[in-house]
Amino acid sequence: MSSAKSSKSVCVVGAGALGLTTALKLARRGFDVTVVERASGIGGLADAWRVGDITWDRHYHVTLLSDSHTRTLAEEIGIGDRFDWRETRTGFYSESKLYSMSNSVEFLKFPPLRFLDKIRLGFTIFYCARIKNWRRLEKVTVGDWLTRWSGKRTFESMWLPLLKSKLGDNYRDTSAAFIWATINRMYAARRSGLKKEMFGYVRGGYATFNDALGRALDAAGVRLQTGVAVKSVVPLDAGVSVTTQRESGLVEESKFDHVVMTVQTPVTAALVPNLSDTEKRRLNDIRYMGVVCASVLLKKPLGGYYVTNITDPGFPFTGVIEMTALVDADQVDGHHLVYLPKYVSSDDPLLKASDEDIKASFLQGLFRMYPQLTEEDVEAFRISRVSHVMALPTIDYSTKVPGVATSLSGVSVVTSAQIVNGTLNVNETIALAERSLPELIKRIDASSATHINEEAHELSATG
């Protein structure tokens, strides 16, 4: 797949999943790709970390079987045959008592709804699967239009809970479209000719995606830089400059033809000082969601559902992913790996809490959910916060968002934040670097500067 490599360099900034499929896409048709990456390691959102004696994500993923490009690019990568497939429970946590969703039969039982509340319900996410028109519903927020359809009762009961637990108070400021793209991803599988929706792992958890990916840049002959902190993207007469600061302090300066910020809006404007006042205030204008995410290592099962959601008040986690309701405890050394993530703004002062507060406070919710457990059942608990992880979709969203092309010819942006009638997910994130990806190599054959080769690309440096 790969060609000769072009006259033209490219810097990637940042490693996350966009960032590292947009450079092998780059590589692969020829272009002499950097990637640079202020982390020690690469995947962003989908890295791996140690919890006690075992290695799995730092935060909860699941791959559909529609999710047609994460499986593509597994394929391409060589690990296409390493998925595993299950079908999964739900489960409710409301009014004090754990309740599974997990079919029609157990829905239509559900005692927290009336009769009257459920058909209302099924009816509410039978019709946004259908609606085709996207665009109208990021003009109303999505709490008036669930309460349109389903009813104040049904949404104060169910709908509000899971959106705050999800949105924060931010519920508020989000555009309907926001419930279309969730349930949309649900019958994504049914709509493509699939009977059920099945979810799946990488054996081995994203360490195996990311070890097979980084394989497969080294092989189109991508640089990758971890442990690299950008400072400064510069345009010059000829090229652009990437200043840079190494964990041990180096400061170095590099010259590219053209860079591809793949990072979050509001760091891009300020990396890149050369972009208009105009540019800069609508990068900076995207309103952010954060996470604190506790991975938990078990010596005991939860309720058997990989995702338990919670109406109750009171709680100080969104929700409860049972991992190994999913993945074969195997992968985990017989033990039971559990998340519990808390969704906030990206101001949120908890995601400044220290860690003893956090495991207090989270752990008593998660007894209190389930009295079995006790603290001798712990056996390794850590602690995840990310400021940025999705944006915000609000009223009219799309028109908000910036495009790849930017007043500086030598600089574009590919962001997650692009993502307009998805939710955020792993899938989604390769959909649009490929989607992204004509536009961009325009861009990059439009530079004017001329190569410079691997040697030249440090042009000073200074301790």
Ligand SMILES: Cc1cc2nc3c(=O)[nH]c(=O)nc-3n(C[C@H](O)[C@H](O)[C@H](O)COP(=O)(O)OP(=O)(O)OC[C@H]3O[C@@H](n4cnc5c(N)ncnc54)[C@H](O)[C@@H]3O)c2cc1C
Contents of the next structure:
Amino acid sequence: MSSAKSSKSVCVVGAGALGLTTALKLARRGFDVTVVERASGIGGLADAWRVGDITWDRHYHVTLLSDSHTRTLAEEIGIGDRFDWRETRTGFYSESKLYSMSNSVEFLKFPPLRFLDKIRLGFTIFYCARIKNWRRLEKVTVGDWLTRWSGKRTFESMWLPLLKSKLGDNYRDTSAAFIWATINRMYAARRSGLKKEMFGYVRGGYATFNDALGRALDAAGVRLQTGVAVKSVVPLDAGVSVTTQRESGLVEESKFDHVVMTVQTPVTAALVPNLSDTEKRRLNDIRYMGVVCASVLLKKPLGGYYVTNITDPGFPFTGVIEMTALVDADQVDGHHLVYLPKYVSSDDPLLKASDEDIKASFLQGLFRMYPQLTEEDVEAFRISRVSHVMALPTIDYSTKVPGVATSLSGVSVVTSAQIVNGTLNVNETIALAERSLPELIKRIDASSATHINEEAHELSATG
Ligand SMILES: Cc1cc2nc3c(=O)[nH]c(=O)nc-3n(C[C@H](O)[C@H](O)[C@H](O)COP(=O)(O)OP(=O)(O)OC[C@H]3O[C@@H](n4cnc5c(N)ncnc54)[C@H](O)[C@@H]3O)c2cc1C
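Next up, the form predicted together with this ligand, please; the one we just looked at was the form predicted on its own.
The next block holds the full complex; its first chain is the one shown before.
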């Protein structure tokens, strides 16, 4: 790690959880850091927006009691005491009925599965949670692995709808490491001695988290540029040139000693033209899942389950997240906030469907599941579409992932695609930022230091 104060200038591209954490850690080690973010605010996938007259997360977010990296960062930025913790319930919508599946007794009573199927299902989860060498699970598809341990019937009636709900048809190419990571995240708290998993949220939602992170960055001397899209990153004889474009159309060029790309891998391939063809291919070959996620503000509660998994076919969304089964009503002015996510491939036509079409089909599905609801109960409906959310853990994924180093001494990559044995969540993202730091600092220290914090100069104004 770098010890002495360094005046090396670093540009971090992207102000999601990864870029913000990386920037904070670098600034606290003495680097002169600028974060450049295309959106008008910070937080990336974990940002907040308005639905009706409330502000809450654009995508549903829960923190687990075992999310130690998130909780430590929250302490560091002064909001460690702002978490509320709850025991939540999980529902299953199966054969046109809602079932609670929140404990072992309910699991044993779950009618859609026969007794023997339940034993095999329970054993699969128990066994999976105890596997240490996750790399061997990368060699087999999740479908084959689950069928082997749970049996064909349980796979088709239980696992398949759940896999499809998170992966769409991409489940066919996903390795069993995915289910290992998912089960291990849910088991983490129990391993640490707790009998039950507790779910939590920061009061005020991720807006509280991002605001506190913004203040910590400011205090550490980080310059934060929002509404500024990076257009290209080109190495110079000394340092790296970063061309950006503001929302107004203004194009500028700045020079830094080092640039850290925290964006999704195809974005890095497109923004850094001097990477080798092999590097670009590696970045572009990573397959991503996208999401269409509706925030729905209701007058009435639903079933009281934080997550309701759907095993019946024919629903336009892949699960129901009743946020207000976790979050206190006073946080959302007494409304009921529900998310309807549909995970899709990054090129799925649904990502381009109109708001009206998505709203009509999603509400139809919601009313089918909860016949007590009508149009009258819907106070607001807003749709988020993101084409690149999560890198798909395909067969032998860990051997395909790009490292931090690139062939360009002034450019490094720290991206969520480098999470190889975990699920995509803020805790893993912060952990990634932390473990990438030693290599990043070595590379920054080794990069040339001619242009330090040179003022941006205007190239052209196109807007
Ligand atoms: C539907 C959904 C539900 C989730 N639920 C949970 C949950 O319950 N718990 C949990 O812990 N996590 C959850 N997550 C995951 C969590 O949001 C992510 O792990 C985390 O936010 C990823 O951060 P990131 O910085 O890697 O990526 P991002 O947040 O995608 O950040 C990348 C940033 O780069 C910016 N950018 C892109 N191109 C450019 C450019 N050219 N110039 C400048 N900036 C650029 C983007 O605007 C973005 O802000 C959820 C995610 C989704 C989508």
